[in-house]
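Take a look at this single chain in structure tokens; it is the form predicted on its own.
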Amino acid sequence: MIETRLTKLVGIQYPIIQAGMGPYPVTSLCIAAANAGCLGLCSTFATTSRETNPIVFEDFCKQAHAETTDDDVTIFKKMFTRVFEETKESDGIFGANVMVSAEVKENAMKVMQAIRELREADPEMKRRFRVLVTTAGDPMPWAGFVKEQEMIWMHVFPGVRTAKRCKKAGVQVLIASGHEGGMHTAWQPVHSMTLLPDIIEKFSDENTLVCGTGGFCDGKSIAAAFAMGADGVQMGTRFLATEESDFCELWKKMVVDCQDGGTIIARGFVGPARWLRSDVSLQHAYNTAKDAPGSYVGVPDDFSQIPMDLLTFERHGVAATYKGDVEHAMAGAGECAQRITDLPKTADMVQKVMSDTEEILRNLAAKYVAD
């Protein structure tokens, strides 16, 4: 059994965080991950798709056990309550993944309202719903809420500058996001092999934990993270491709069918994004090169600088994936998709990944260290 500062802080069996992966529904996946001994995270971004991508919004509500006519706060409360109820037997620990960029601040505030009302009403909910993971924005404005709620605070980020902000804000767990990751990637990409040890060396101390995300999917990659000094890892694509995952079947199939070099970068909602390579995503990449070249040269743009057709193309591609329309489908995933070939039960995947990690770590010294 591997025990790390992450397992001790959060109270989980394994040092693994299941990524939130919004705006897509991951409620059933969160339950499965928490029941398997990991930190399960709920996605909270799909309510912003109520008008722009209703097929995603409707699926999100279905998995949250909510109605599409419910207001956003009610949807979040129903989702968190479902996770709470279905992880009671395992005493599973879970949290919320919240995008906090300026463009979606209103949605983040609604999530925080739901969290506050549920946790203040039920001590047991407060005990097990104990983690807030912020991402895609400045963590500083949310420090007061975290302090008030006494939650464990994690933030996902792609570089040293944001890590400094996290440290100043009081974030307890820094999740360094390497360029290998699926969907949202950095404007100025740095891969995990460079980013993670740099963040560990600069920011890890007795009060600050560091985890890696981007490329972690099995015993080999997790053992590498521990060798670099990480306290744990966050995995997205590997959890996406599991039996309990809420992602639609075509999306899962596209991950399992991914070949060598099977992902590509193109513009996404909040910046560059990593997509599974297909004729559709390749066309999206060509459109990005023409209309949003900053995605490839590290120069950020915003909605006032790019044609909305780019984002419409993305929404249509995702909607086609949910409809099972192979010809027009577009789906995001990390580079590690090319190493994923099955759709196991979440608990079986976690146990295999961790047993492989333990075996690798046991054998390292005997194999490489001379007397």
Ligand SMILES: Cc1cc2nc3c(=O)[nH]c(=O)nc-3n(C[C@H](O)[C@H](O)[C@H](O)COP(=O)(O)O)c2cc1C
The other form holds:
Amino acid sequence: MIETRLTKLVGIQYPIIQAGMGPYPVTSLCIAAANAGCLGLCSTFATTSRETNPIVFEDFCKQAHAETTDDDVTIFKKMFTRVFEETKESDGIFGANVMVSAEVKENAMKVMQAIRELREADPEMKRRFRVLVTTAGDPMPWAGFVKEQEMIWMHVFPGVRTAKRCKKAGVQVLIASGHEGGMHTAWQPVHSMTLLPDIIEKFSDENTLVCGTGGFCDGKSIAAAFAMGADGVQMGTRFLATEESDFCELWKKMVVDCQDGGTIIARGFVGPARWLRSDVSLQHAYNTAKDAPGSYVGVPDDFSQIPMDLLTFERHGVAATYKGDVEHAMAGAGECAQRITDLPKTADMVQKVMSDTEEILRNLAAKYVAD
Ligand SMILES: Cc1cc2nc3c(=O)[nH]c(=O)nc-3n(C[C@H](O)[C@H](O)[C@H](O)COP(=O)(O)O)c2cc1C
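Mind giving me the form predicted together with this ligand, seeing as the form predicted on its own was just shown?
Up next: the whole complex, starting with the chain shown before.
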């Protein structure tokens, strides 16, 4: 058994966080992950964009057991309530992944309203809906909300500058996001092998835990995170490719079929994003190089100045994936897709990666340390 500061703080069996993967619903996945002893997270970012993302919106409502005519706060409340109901038996712990960057602040406010109303109405909901994971923005403005709600606060970030803001804001768990990770990535990216130990050395202390995300998908990579001193890991792509994951069949197939060098960076809605390599994503990357070159040279562009076609291209590609249209499909995933070859049940995958991690850690000293 592996016990870390993360398992103790959150009250989970395994030191694994299942990543929120907005704007795509991961409600069933969150339930499966929480029931498997991990921290399950719901996606909330842009999931209610009726006009721009109708296919995803309808799927999101279906997974939330909500009506498409419900208002946004009601949809979020129904989603969290479904997770709460379906994790009762296992006493599962869950949370919300909330993107707080300027473009999506209004959405974040609605999610926070749903969280507040649900948690205030039911002490049991308050106990198990325990974690808020903010991401892709400045954590500072949300400090008051987290304090008022007495939630465990985690923030996902890609570099030292935001880590300093996290520390100042009182974030309890820093999730260092390496460049290997799926979808949204940093303007000035650094891979986990460099970022994670750097953040641990600079920020880990008795009040602050550090987890890694980006590239973690099996016993070897998780054991490496522990060797670097991490308290746990967050996994996205590995959870995406599971039986219970809400992602459509073509998306999962594209992950499983991914070969080496199988991902590529191109402009996403909130900045550079990592996509599975295909003719379509390659075309998107050429367009990005022309119209949003900051994605490749580490200079954030002005969202309002880039051609809208660039962002529409992304939505069309994702819509094609949902429709099963192989020729026009474009889907996001992390570099570790090239190491993923199956679609296991979530609980089986979690048990396998944790038993592999344990075995590797037990054998390390005997294998490498001479008396
Ligand atoms: C399809 C997809 C969508 C994602 N959307 C979000 C999101 O809305 N918010 C967020 O914080 N991270 C998002 N991520 C990143 C994950 O939360 C996680 O940090 C990342 O997948 C970790 O890297 P890995 O894929 O190598 O495990 C997304 C990842 C994927 C694959």
